[in-house]
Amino acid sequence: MPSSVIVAGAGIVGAALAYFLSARGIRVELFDEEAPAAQASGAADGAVSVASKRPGAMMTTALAGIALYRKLARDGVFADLFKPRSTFLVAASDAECEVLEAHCAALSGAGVRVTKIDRATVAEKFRVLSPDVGMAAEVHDEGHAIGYQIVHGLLRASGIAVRRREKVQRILVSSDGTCVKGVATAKGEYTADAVIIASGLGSADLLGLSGTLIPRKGQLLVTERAPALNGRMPGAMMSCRYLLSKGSQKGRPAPARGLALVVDPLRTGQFLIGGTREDHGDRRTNDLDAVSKILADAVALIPGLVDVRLLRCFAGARTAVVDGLPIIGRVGSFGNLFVATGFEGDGICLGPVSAESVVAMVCGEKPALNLDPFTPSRFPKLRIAA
């Protein structure tokens, strides 16, 4: 077991790495170019969810991720930070109903607890929804968490102070080229027994992954408090178009700009409404066309939102991988260099459980998760940048 580890990146993955490493008594140096949760983790939609996943590695990992959130909530680490709730998939056209039927079958076949809700029951029990809704499905045992709160909760529990505004610029390699010995920043060189790269898009420069890791922008909206309407919604309402925007249906690629709809009732009485998945545009700005379309779709699905004011919009770039799967595991022939990046919008759900498995690898143990589908070796050009 190493006595010291350097982690690059203080988003949700880096914070979880710091927590699980420190819990084993390992000394951790945690670096970030800006500050904790300053990038994708601070702009997450908060869905600790399997509802939009297809059966396979991502669904399996998401189910493990949800289970870990529940455990950390019981243990007090995520006390009052994780809200258990269902996700409701909603279909408002014949085509969407067809997609939803197939998706429910896939979820159920993978062991996910799903309840289909017919048109009559929707009209009777979900009166907040438009009468155009033809069917819905409740995906049970999910949850919601606010990204920056989870990051700070993990850091608080770990007792680790982040080296803010100190970007890792280089990975230091031993003279014989067999292992790494630390990192270099503008402030100097730091040594450790192992190094883990979890710095999102910043991982591309460190590991020669330019063109493999790509920024994918997302725009989200937050409303004022509307407790009466909020209280009538039993969980997040996800249009089946969300599945298409993610490319979640087999054989359907994600468009360059996907406009989807998820309306999530927050504990504050507000609504979080999203969103977009975009491969272009300024990652920190919203645009009127996207915001207008999201709002129009939200009101069409939940007519009561017409009387609720929009408070703010925000945007952020998530780190995506060209093949749609995150990169997690040991880097090349270096026995003490690891990477965990490319989670796109799924970092909120997959980050902590992936970090737990990476820490097991760092300590010479077999991870609880099967990380083979996410192996860095699937990208032969991956290397330590000179």
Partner chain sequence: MSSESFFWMGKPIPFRAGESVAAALEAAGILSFGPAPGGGPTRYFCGIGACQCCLVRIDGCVREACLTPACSGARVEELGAADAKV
Contents of the next structure:
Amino acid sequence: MPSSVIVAGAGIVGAALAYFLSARGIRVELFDEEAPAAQASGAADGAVSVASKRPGAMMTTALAGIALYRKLARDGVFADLFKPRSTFLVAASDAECEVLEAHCAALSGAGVRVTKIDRATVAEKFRVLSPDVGMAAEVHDEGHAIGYQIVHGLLRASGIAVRRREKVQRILVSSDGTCVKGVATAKGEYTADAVIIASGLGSADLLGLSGTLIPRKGQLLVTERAPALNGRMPGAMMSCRYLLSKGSQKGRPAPARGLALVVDPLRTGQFLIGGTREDHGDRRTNDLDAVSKILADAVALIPGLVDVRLLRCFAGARTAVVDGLPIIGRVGSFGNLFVATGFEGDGICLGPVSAESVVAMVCGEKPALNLDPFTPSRFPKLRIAA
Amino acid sequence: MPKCDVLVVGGGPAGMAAAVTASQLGLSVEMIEQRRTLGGAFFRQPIEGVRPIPQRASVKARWHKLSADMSRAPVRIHYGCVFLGVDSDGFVLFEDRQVGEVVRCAARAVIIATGAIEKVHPIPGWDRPGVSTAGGLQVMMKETGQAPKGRILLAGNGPLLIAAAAQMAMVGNPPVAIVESGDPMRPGLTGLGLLVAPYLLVEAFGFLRAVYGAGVPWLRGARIEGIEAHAQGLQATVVRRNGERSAFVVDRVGLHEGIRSNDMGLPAIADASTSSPIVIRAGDCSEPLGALAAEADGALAARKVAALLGHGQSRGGEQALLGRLRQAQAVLAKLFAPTIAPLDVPDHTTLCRCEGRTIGDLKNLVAGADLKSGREVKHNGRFSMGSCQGRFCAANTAELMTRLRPGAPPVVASDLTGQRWPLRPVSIAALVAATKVKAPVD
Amino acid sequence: MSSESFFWMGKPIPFRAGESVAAALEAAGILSFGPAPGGGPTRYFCGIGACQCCLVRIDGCVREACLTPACSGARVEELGAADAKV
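The form predicted together with its partner chain, contrasted with the form predicted alone above:
All chains and molecules follow, beginning with the one already shown.
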């Protein structure tokens, strides 16, 4: 077992790594170019969910991710930070109902608890929804967590002081080239028994992954508090178009620019409304077209939102990988260099559980997750950048 | 969609002067103003049929000229419109509340003149009904022509307290006292060079005469410590420099610790000729020097925009006037420098009203060796996350964070507020209506 | 002079033409505009639309009482009152 580990990147993955490493008594140095949750983790929709996933490695990992959130909530690390709730997939048109039927079958087949709700029952039980809703499906046992709060909770529990505004610029390799010995920043060189790269898009420069990691912009909205309307929402409402936009249903046309709707009632009485998936564009800014279109969709689904005010819009860049799967595991022949990044829009759900498994690997144990589908070795050009 | 050379945001002295000058220089100008009348806070207009509160002749003359110039200028004014910011496509966005939709405006330049807000220090009870800013009481008085009802205590720092008290006295309800942390009457202040701005002296003497004439005690070197509920209204505790405490039972308290730019979240200044749009700030939202300076700065901003848009260079006397007014403000700041140390504020005191967060919450969050950024404190403590977007807590939070962590890099308000639209909470109905202006994206 | 009125929580409040909702409520002795969803009472504070402390619901829309001109017959309510009927 290593006695010290350097982690690059204080997003949700880096914070979870720090937490699990510290819990084993391993000394952690956590570096970030800016500050914790400064990028995607601080601008995420916070879904801890399998509702939009197809059976496969990502779904299996997401189910483990949800289980870990429940455990950490019970243990107190995520006390008051994880809101258990269902996700309701909502279909408005005939085409969407058809997609939803197929998706429900796939989810059930993978062992996910799903309840189909017909039009009449929706109209009777969920008055908050538009009468146009044709059917809904309740995906049980999911939840919501706000990324920056989770990062904060993990760091607080780890008890470490983050090295802010200190970017890892280089990975230092031992003189015989068999292992890494540490990292270099503008402030100096640091050594440790192992190094883990979890710096999202920033990982590209360190590991020669430019072209493999792609920024995918998302725009999200937060309303003011509307406690009564919020209280009548039994869970997150997800338009079935979200499935199309994520490419989860192959062979169907995805909407242009990937505008798709999720309305999540927050604990504060506010609503988080998302979002877009854009392959280009400025990362931190919002445009009126996107915002008004998202809200038009939201009001079409939940008419009561029309009387609420929009408080904030924000945008972030997810770290996507060309093949759609994250990159998690040991890097090349270096026994003590690891990477965990590329979770695209799933970092909040998958980040902590992936970090737990990476820490097991770092400590020479067999990880609880099957990380084979995510192996870095599928990208032969991945290497330590000079 | 409105198209124009210049969109002026805010119809106060800076915005009006900017609009007048810009149209004189041949630019097409539109203006948005959140109220249904022009004037801003300083020239807030009385409602119809109401006798305006007494003002000095020179102030009346300035308003007369400004409004006459404005009515002659071919400026289209959109009333009832709240500025939301500039989006990533470069459109200027505002909420037109009379129509009920968000409008995007293709302006080549935007002059932002959103004025100032008052500083208020957190003390126990500052968030009670009956407690407002002193300027809030003042603009209400200008609007209604009437003094606020009941017993009023004014407390804080600076000349605005005297002005508000004088105006209250002139319309028949002087405050019970003015609590002032500075002491402009203390000996040894004659060498300060107040003569840089003689009008300030004239103004000050006029106000002081009204205040003294009404017998209002001016408690200098004193601070308000807290405001509690009382059977007959509110009970305010006042501490003097010598530690002596006294209580005032009143109906209203007006707080004021000076002004700061109302610049929270504003789009970045973009003043290259290639900027699209050009973004410039004018008046108090650029530098809080008061109404006279705002007028000069508005004209200056218009000249700058005209030059950037290729409408030629022009010069007025604004720079020199601004220089003198900047000096005058510096003198006033020295004159009113607090002579009593800040009081200890108990942990239960509200720091962020919108989100109900206290000073104790902030202390807990920043305790320990891990030096959190302003943004982390915002996110995890919810300071500046509420409806006022940090206008009344971001600076106080940043200041307290800096004080609590000696040796750590100082935190500034913009670390918490960031820079993004909407600058103010905006009706979802109005945002949905905006889609009708232009074809939706998909 | 006050010939017109709006309704505050169902009760008629007289106002003068051009007057803001906040000024009319203050003149009627109403200093607290009801509980804010984030805690604390809503009430008049800055008078220039910046602080968002004086929010009320006017004919269903959330508005700053200090910025909004009073309008004859308008239904003005505490923020929570209308939210509860959604």
